[in-house]
Amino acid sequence: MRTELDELNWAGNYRYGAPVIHRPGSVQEAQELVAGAPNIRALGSRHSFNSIADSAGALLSLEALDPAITIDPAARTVTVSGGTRYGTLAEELERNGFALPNLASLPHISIAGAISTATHGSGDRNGNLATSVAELELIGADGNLRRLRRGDPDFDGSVVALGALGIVTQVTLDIEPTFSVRQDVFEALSWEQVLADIDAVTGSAYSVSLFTDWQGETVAQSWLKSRGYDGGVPNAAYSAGFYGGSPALRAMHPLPGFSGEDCTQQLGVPGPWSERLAHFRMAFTPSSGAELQSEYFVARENATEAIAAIRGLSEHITPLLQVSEIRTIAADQLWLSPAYGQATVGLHFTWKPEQAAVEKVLPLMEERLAPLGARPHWGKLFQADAAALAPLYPRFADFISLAERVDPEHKFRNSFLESKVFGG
């Protein structure tokens, strides 16, 4: 199906410039569209905050395709259409006794879009969502299907590929037996205690998130997702407090003044991974137009220095901020992943919808974080261009060579990629 496009992204801060969007009903139809288009890109669930998903020609959405979820219990993998949302996949896996090792904050994002931008959850030993990819199927510039498996020469450069190598139609992910998770929230942690041993803080649960506005002497909230609890005796440390914080006595929302009803179950009540690892419930539809986002990643050993740098900018940041989240991500070998080659701390910023003001403070933040080699999230607001980004990724030049080889006519490029990757 072909429709004229005059639509905004999820946050409402970006209007797509592509004149048309295609919603094919089959992979074959998608192949024909790609083969006949001079310029085309995939459009996922629109949870990017910049122009990464736009096109000077056409956009192609896979939302009309059947999820076609196929579980292979022996191989412990699941194969699914790239346009499927993580929440949809998680529910089906749980029904069949399986699990993904990790989920992002929102279960509403598309699988192909998330892995293409190295979107992540949290946990010292948990890689970003792209690290679960065992196999990819994508439509190349000639309209033919290409398949890449873990271990193939181009695989590590093709998973986090920003849409530059083709349209990802199908993904095979590693899975494992289902597991339970309990989620505990603590309020008003001491920054002094947290920074005295931040590795112990982030290693205290399967997934740990710290929420702050960067001012004052306390961290507003910590969310701890602990794996394997089945309703037995609660963790004694949680009952006693957590780095100066007190246990929350009601369901919490990361944003001050918002109801926790839309968030996944807390208060230490155990339940399936599919209903705990994300911060928000699948049944909750995120609001539109209420926020902007940025995120920067630094090596784990630079965490306290990066936090100090941002706290030092609180007079500029806090007035524009809704909330910030600090999370950890395990190292990987995916060329354009912000966690390439290093265990990572992510500093996430949920801004008020004041883009002009936010864009004025981003260069200041990037200047302060530059000595720490901070890498931005590809799908969120940042200022750095290709010249600044290239030195941060050891395989940056290899990715450019791969893109030139598989898309010599630049069918999948756009202004974002020319500015941020190819340096045009």
Ligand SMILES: Cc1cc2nc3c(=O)[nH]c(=O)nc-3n(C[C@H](O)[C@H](O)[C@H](O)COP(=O)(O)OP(=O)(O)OC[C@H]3O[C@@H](n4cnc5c(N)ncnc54)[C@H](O)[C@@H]3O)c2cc1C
Given for the second form:
Amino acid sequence: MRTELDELNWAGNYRYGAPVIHRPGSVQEAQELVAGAPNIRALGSRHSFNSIADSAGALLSLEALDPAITIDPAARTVTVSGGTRYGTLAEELERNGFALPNLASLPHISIAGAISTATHGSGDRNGNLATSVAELELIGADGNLRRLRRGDPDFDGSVVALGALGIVTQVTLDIEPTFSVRQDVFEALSWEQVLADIDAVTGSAYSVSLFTDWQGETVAQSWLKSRGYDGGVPNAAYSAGFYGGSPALRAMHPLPGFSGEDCTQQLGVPGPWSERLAHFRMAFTPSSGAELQSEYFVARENATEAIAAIRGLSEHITPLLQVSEIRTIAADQLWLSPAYGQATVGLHFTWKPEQAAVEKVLPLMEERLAPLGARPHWGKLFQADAAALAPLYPRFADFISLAERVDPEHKFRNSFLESKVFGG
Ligand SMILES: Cc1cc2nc3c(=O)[nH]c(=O)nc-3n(C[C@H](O)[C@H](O)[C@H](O)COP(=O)(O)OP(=O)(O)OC[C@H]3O[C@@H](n4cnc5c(N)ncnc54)[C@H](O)[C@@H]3O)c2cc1C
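Here we have the form predicted on its own; I need the corresponding form predicted in complex with the ligand.
Shown next: the complete complex, the earlier chain at its head.
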């Protein structure tokens, strides 16, 4: 039931301490396991870089359950088992003529695990993936199933919930008719031109990503995912370059030295959303595979200041970095979402797998970004504790009350949550 590989997260930088990992074959079996356990937590596809998923008691993975994908064309929703990976769902939706509005950089992550940490893609008008959730079914601390619908009083506190409120067995997501996307990559943009009007840059396509190592005067790459273009050029300015950058002439990978074949198709070739919105293809290892990650989010109006702060630390950051990515995320109302209440820019860091050195740089970065109210990605490496995080989230205390109410015996807590959420 338990193998050596299962003890590690995807990045291999964290060994789960839970003495057992259950893989129930039915929701009922999962309910019985939860009812009988003093301490238990859900494990998704293990793509987080910290101890967020771990448990002192047992871990419960839903990966053995059937995805049970049910599309409701009239309601424009899809209902799916929480342990299903986005890539599996995306393929099935596309086959049936439907789409999700956005995907993260990789399709390999589980739906329940991704929404639990407010995982996001990019796009000024795109909320994080949790904002597509219309309904949740979860196993509560007593082993009974609870359903929460958008509009219910506890809903906004229960979607991005870090696994603290129970085991999400089923998720209903908003869908829309399928759409096509073309992806254009530009190299060596001018930082000066980008920073002169960063809102115009991030608003120039449905989803925009900027890749940089923070040093020098150029941004290494920009990836523009443009929606609904079945041919032609989405923006006349593209042919003349993009903020000083020139169009890439071959398929690119965000990381220097890696093959563009691992990535979704570029060079302006239109294709279905399911094969363009993520950067990495399901059949390949996403990103570098040997890495750590961190990410900090600030309000859009603080974007240039945050970028300047990080560029100012490049002598510390760049030697440890594989690449950084800058993306935008629309504001939402989910209590623990880093985009709660504010349109947001995310500054992401793909580090070399040198954790001790990275952990020395994180406090420097957090100190520089603190005056800008930076909120860290829950599933990546960061240092801030509950006392530092609480003031950043207007509904933090409400989340703690909600967790206390639905999990009075703290069955779903772990040391990560004690330190980062409940300890404050
Ligand atoms: C290569 C790579 C690229 C990434 N790209 C992005 C990106 O583009 N954007 C981004 O925002 N993040 C990104 N991430 C981070 C990743 O999306 C998050 O860490 C996400 O939470 C991982 O989902 P998971 O299924 O692996 O969950 P896990 O890491 O296994 O668990 C994460 C949390 O979800 C909870 N959870 C899992 N399943 C359930 C369930 N059924 N019910 C209740 N709680 C549950 C766990 O208890 C835990 O608290 C990336 C990670 C990697 C490794």
